[in-house]
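The form predicted alone is given below as one chain in structure tokens.
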Amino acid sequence: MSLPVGVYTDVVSAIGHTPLIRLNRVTAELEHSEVWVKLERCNPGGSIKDRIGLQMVLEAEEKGWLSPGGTIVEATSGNTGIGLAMVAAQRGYRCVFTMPDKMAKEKIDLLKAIGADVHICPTDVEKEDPKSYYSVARRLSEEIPNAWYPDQYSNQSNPLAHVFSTGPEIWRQTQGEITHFVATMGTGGTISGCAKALKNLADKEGKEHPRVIGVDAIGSILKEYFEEGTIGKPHTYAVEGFGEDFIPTATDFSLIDEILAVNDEDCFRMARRLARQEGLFCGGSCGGALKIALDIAEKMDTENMKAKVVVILPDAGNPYLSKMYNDDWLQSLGYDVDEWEW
């Protein structure tokens, strides 16, 4: 018997099915483009990285890597030791994350509510250092009996996850009108399954390819090496959830079409002013890929250009009180928060 809309059987099912929503006071210059955004705080476990945490699960089960009874052990910067923490609670399994000390203690308190064990890692060293969170979590791995590392930054089943369910998503409630697609950058797994799906369903229907434009962080190395092939020097920055320190093999960048970078203050004001004028109350990377999502379509705009421009919004901005949503900690970065307009 089918079940209503809206009403599941448990807590994974209910993944996925986020709003796409009209963005006005932020855009209310722009008389040709608009400016789409996925919410994706609206998983039950309040970032798109719910999407991922289940598919990687559901492969590691498919294949005989995560047994009944089994630890989970991953390297994480919070969302995604949320999502897969979500599901393993669902199906019976235990969770052991590492995490870099930059993170919001937000979401340290959230992963042991959900039964985590959690490690803290420095995060100013280099990642083969083995006091790194991706050291310690392969460590980790080792030595727990019947454990499994699904490492987001190189399993297929990251960006599949975008494949069969975010991409397509999108391309329905644009109705294949989508012309730019705009995503922050980690593990890539976000915006390489999305571009796929995006070009395979344009080319279904005979439509343009829409452009898939990445948001790296300003202290990252995707940006250099998508645009010169060298690695380079990353350097500490302090908003959460996008950029690297090395290059994660569950991006495709041959899908993506142009990388542009944010900085701190840029990702910070544009969350507190979404919040602020729409509404919408979400994370530092969040504003860090609007502010570019906005940034083409003023663009765009200037050229009696009509865009319809999607953007994603990873996660919600309650991780993140104690940060960016805190005047005292941004002025201690040195921002002037009462200089900030909105």
Ligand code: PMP
Given for the second form:
Amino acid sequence: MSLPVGVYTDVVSAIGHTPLIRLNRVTAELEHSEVWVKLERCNPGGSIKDRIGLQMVLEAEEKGWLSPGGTIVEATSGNTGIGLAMVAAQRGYRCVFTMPDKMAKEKIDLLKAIGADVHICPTDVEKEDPKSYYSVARRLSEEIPNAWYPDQYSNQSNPLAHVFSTGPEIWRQTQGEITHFVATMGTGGTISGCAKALKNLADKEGKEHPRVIGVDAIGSILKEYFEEGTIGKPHTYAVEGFGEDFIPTATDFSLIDEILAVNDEDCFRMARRLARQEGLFCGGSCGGALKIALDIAEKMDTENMKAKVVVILPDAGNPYLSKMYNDDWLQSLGYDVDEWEW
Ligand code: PMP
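Right, and the form predicted in complex with the named molecule of this protein, after the form predicted alone?
Shown next: the complete complex, the earlier chain at its head.
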């Protein structure tokens, strides 16, 4: 018997099916172009990473990497951990996560609340350093019996989750009229999977490919690698969830048309503007992605082009209440918040 729309027999069935919402006030100056946001905070675990948490576990169960009583060990900046912990709780697995120490305390507390053990590691060390959150996760996955290490950075179920769900949802929701797709890049799973689905669906219907634009953080190495093929020296930045200090194999750079970079201030200002002007309370990477989406829409608009820009908003603002939504915190980083206009 099929269930009514919006009714689910378990939490994992409620993953995905997120709303696509048109912006109206921050885009008030645009005459021809539109910006639409895919509100991934509406996933049951609160971020886009629920989708890959489920897909990676499904593959691991199918291939026998994860069996009853098993433990999931992952290096995560928070959201993937929440997605995995939610799926693990629903299916009876244990979770052990490593996180860099720059992450919001609320994210750590949330992981613990869903039953995970969390190990905090220094942010400011090389990936190969034995103290890095990647190295600690790998070591724990070898030490703990019956452990499985999904490694979202190389796991092909990460982009595949978006080939199966996010990309086709956007195509349906825009009725194939999307002209530009904008997403921040961490593992690159979101952008690669969505780009693949959107370009395949466009081919099937004989339509032009939407232009795929990745958003990197200034201080990360992804943009330079994409443009020059060289790996620069990363430096730390405050915004969470995107940009990397190594090249994740979950990213398919051949599907990306352009990468643009944003700084911390772009992300924080735009996220706060989105909350005040649109009522959409989202994370810092959402602000960065939206900054680029608006720049693109404005440029297209001045050329009298009718762009339909879709931008992924990966998570909610709640974990950042004590950080970028807190004026004292921003002032401690030297930002003159009183000058910021909404
Ligand atoms: N924003 C946030 C808040 C995230 O947690 C992530 C994932 N690290 C991203 C953006 C980037 O997504 P992806 O890993 O799919 O590139």
